[in-house]
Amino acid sequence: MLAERPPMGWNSWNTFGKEINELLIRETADAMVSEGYRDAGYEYVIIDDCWSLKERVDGKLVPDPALFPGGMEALSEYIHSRGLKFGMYSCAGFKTCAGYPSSYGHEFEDAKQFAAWGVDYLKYDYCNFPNSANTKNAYLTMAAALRCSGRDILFAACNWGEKEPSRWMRSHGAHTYRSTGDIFDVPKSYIDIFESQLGNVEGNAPGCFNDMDMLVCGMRGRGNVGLGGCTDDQYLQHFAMWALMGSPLIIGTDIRNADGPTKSILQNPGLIAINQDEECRPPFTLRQQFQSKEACTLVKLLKGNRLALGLFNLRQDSEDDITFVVSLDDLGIHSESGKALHLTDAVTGEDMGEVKDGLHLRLASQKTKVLLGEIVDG
């Protein structure tokens, strides 16, 4: 099965936009290996928009020879030789978002071309979509084309949440679906996306996942979607949110020169393990009486007798702490059960000991705590 777990990889758009070329992609594939991202679980190297000539040639999409002189098949072979997978971009409209030729009306021939190039992942955007066309049928058509291409290609549908894709993308063949508008490198952007999707992840399961857009961790205000940037605490919060929500983890920063804190966040084994847990259960939200609306608590059941508990202080403009109160009853562990919860800090690996009835935890503004809990005899 494709997309047994949320896909992990890197995409060119957030940092580079249209400033892409063959050397950049090869160097990024090399960095995926040498900098430890492949070993951490990241496998897709994805070229976004602006890779082709401005017009089709003999009805076919053609890579811009000035940017990709070796061609896509050779680039694909290089990426595969590094133990990685190759991703590309097209669009359901008559032009891509940047005005390049798209796949509307060309789905089957383009899918065959992608397969011939060795493509393993297709991001399929939604710009310039005709008003008279049918959104659901457009994504169904490309799903069918990919299935008929002769190659297993993960179908990453990207229609920004239009037409409520959580209600139909799985049945129409997508492996992931974008549920929001574009992310930007500021705290408000990732928090708004997170809050908008708290009630929209119940359908996450092997085979199809809600995509909350690419990660901005480590961009620091630079690049194509870089605005004000975020602090390391905010980048950690952003990554932890995506991990617990079961979103694909697609890096957007330039990993060739990522700093130490960025690598530590993006390669954190505890958070990645939560995201990649084989049961792929979506989280549920705990709402405590009298607690600030800026306090969010997520619970994600993991394989076996384990769970992940994510505590998020969403205050960005206030230095006030928030006290989180979590009753074990709300985790399905009643006080009369004779059970306790053994906690470990998912980010640091620190043993936090056992709790029986519940826990109180105080977090400063912008801070996040993710705990792994194992149900044990109390």
The other form holds:
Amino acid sequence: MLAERPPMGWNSWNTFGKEINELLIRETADAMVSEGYRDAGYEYVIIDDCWSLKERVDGKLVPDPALFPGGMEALSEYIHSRGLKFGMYSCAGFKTCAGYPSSYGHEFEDAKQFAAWGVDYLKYDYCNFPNSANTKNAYLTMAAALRCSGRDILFAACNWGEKEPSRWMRSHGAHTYRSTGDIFDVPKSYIDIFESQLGNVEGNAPGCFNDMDMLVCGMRGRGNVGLGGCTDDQYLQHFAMWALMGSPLIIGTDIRNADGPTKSILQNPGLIAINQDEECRPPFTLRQQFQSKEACTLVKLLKGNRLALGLFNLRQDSEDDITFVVSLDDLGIHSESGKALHLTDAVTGEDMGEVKDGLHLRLASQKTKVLLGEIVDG
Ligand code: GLA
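Switch over from the form predicted on its own to the form predicted together with ligand GLA, please.
Expanding to the full complex; the earlier chain stays at the top.
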């Protein structure tokens, strides 16, 4: 089954935009292995927009030979030989967002071409979409084309949340669907995306996931979508949000040169395990009673008698701490049940002991705490 869990990988767009080539992709595949990303669970190496010639040749999409002299089949073999999977990009309109030929009216032949190149994942964008065409049908058509291509190709639909995709993308064949406009490397961007999707993840389940866009962790203001950059606390917050929300985890930074803090965030085993939990349950929200937008608590039930709690201080400008209060009752554990919650810090692995009534936790601005709870006899 494709997308049994939220897909994990790397995509060229956030850092490199148009500046892509074969060497970059090969070196990234190498870094996925040598820097530990593959072992941490990352699988797909995805080339985004700008890979082809500006026109079709004999009706076909052709990789730009100046950028990809060895061709896509050889690149795909290289990626596969590293134990990874190969992703590519097209678009549902006449041209891609950067003005390259795209798949409107060519869906079946393009899908066959991607399959022949050994592609395992197709990101399918929404620029230059004809006014007269039907959005749902366009995504359904590419889903059908991929299903008929003779290869298992994960269909990563990307229509930026237009026409409420959480209501129809699963039924129309997508394995993931982008639910927002593009992310940028500033805290406001990931926080706005997070806020906007809190009510839109109930449909997440094996086979189809809400994609909140590629991660900006570690970009530090550099690259194609790099603006002001974020602090380490903010990159951790962003990653923890995506992990708990069940979003695909698609890295956007240059992993050939990622620094230590970035690597330890992107490869944090506790957060990845929460994202990849077998049951793939979406989280529910406990809004802190005294806040509207500055604090958020997420609860994600995990397989068995476990759950994950994410506490987020979303204040970016003020220094003020926030005290988070979560009662066991909020988690469905009533005091008469005789149960307690055994807590572990999911990020550090620190054992935090048992709580019987609930917890009070002070967090400074930008700080995040993710706790793993196991329901035990009290
Ligand atoms: C859109 C998408 C981005 C990226 C660019 C490429 O903006 O949302 O993720 O794929 O197109 O041009």
